[in-house]
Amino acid sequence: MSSNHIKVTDRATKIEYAIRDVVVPATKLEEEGHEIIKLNIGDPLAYPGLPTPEHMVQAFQEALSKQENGYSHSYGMMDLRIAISKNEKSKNNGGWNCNPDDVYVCHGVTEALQIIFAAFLEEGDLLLSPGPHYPPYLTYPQLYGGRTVEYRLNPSDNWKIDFDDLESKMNENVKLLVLINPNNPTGGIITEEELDRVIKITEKWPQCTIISDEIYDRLNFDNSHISAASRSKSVPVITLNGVSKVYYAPGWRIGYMAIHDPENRLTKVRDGIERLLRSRLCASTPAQKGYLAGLSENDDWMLKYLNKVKKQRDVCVKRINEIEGLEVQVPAGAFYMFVKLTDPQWQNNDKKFVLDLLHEEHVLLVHGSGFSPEFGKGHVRLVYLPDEKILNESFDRIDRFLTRHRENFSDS
């Protein structure tokens, strides 16, 4: 019977998503009877506490109420990427000039990295992505004939770019330089010289791209946040963000791309990203309408739930400081942090230590590794949305397995 399977493609076989492939053994083990605390999804909603603003929630109900189901446009609605557009250029720190006609709504960020690898990659052409980073930029360009290139964050320092390693790694075949601003899994934050002194490299290479994923943008502590696009008077940006995140409405998949291009280098790229986005219809026309009353009407609720995410940071921070076999540089952004393994026993098998530690003591992570191969190996990532006597059974429970395997490797 085996030889009469379909064949699956190799590009299938290839796709990884370790954020989410961890949650098939915890599952089981649910379906056994066992309660999983599960740190390992960055979904604001799976926790009480952080819930989507009640005005956008209305929004999208008044929108199915009256019946405004039908396709929007294929870029998105104006009145959203208006609001979209005004947004940008009137940020804290780094607005720039966003004009509407620069939007495109997408089903969230993810969608927008589909469209945009597939308006610029071809065989053979690289994407440069910081390691550690989310998964997906490893993942998809290979569906496009792309290849993805990491290039380093110090471990060591607040996670901020090597320059030197960036420095060694672009040359004619790299279309996109990646940045990740605040990073997942890090949870570190891009600073205004980095960013200029990445710009500064990228001139140098005109047929290279910056996306500049910005999704965590407002979820910073110390509203140190930059856009990309606000510093860039020559290079093209490519700006994401949406509502997962900072709007806590993560499956209304609503995200975008909107493009800086003072050059106007990216003329045919657009076009074909114009054509890509009316073969797939329409983002959400519900969801589209929620977004917009997120980003039109009074967002004073920001900071609240703001404290409270940097709060709950506060106590990860304290508790890992008094766990032998962790470490952790402070996160100043999203709501991530990457957890260095000190533990020789550890050290060097992070997703051993990951699915360990959810079947002895039911508390799912996700391993460093899954981040990156290479520079986040010996690291395990943690979401602290959870209220603080979640996050503190979790570390009770951590502690115990740390505890308890450092004795038996002892003893050995």
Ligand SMILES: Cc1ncc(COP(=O)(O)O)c(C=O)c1O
The other form holds:
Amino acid sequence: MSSNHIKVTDRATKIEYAIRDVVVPATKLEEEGHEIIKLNIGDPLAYPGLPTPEHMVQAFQEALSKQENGYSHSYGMMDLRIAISKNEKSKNNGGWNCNPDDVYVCHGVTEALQIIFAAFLEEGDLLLSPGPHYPPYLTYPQLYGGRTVEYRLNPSDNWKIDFDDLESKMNENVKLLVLINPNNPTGGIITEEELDRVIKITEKWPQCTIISDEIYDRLNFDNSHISAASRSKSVPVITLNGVSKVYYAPGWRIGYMAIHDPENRLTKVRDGIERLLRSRLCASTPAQKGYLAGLSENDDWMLKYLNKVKKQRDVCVKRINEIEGLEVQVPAGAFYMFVKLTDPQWQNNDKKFVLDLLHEEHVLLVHGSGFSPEFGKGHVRLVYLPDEKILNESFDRIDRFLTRHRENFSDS
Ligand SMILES: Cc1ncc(COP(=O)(O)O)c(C=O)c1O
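Could you drop in the structure for the form predicted in complex with the ligand? We only have the form predicted alone so far.
Let's see the whole complex now, leading with the same chain.
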């Protein structure tokens, strides 16, 4: 390597994103002419049958043709903020008193996270996040001097929160406690009783704010999702949501944070958040128009989509129950399942499982340790957005792979 190479920062080289990292070898195989079944990415548009609704696309297009291509307000277009606040207020389960001023529109939840971490975390501060969890909760806090500590979700009890573990990890340095509900990668949904317990624990730590990532809120098969903000009378809760998942438009990059702060503890943090938002100008204006149409117009279509996804979930659960070497807790929401590899050879080798399966059978999953080195290992995440035929074909291949390796393992 040339001695003239300019140094890269440690913070950049520490960044990993398991979901897209496994795409690199898959792309290489594709370049060699192989067709890969990709069950790795939580993007509904990557699979046929779940398109962005037409009325939303039209609203986006109309904004373009009317030249609504300028910057919007830094906190978001007011009519969108009003629509989001109405949506938060009128949720089936757990509406809460959300005002338009409490809503800040961002370039996806991912940008909202960066802004929140920048406003909350100082050197040495901690963020508690469920283990396993969506990877940015591990990677981004460290950019701001913070550190992520995981609290355990119970793999044999529907990935429910292990409260002893959570409580033992709370201390005065914990500035943010993250809930992902429904969870990526487990599909678990937090019950009302669990939410109340989380809030009760957090009440003991007045410097701590709850982040409730509810981006899969309406992807819940038993209509059992409840927003955390609706349960809290004192602890600040920042709800995250957007257009990516339940409105099937992740490429638009529109999401929001909505702040519930019953005791006005976040006045100073809010000022910081607003400064950060102004400094990055605004989120995409025509995409905000598209989201507004989604929130304001009839959403009967959503149930049809949900039923399709649910049917696909059921196919996966049935197949997994029939395959030796796999086990799964039935997910109640989102479009992922976190599958346990029960053969001993894979329990500490979930990444090798993913890479070998990719090379030998051309099916792409994500290794569980990418969602938590401690609580995700020995698992793989599977996305059940493709149609039943593709899912069945994937399970035929996974079964074949497991059987072959079990035989090889016992021979060796
Ligand atoms: C829990 C969770 N939060 C946020 C995101 C990303 O949200 P956005 O597309 O709004 O940045 C994802 C995407 O997979 C996710 O799983």
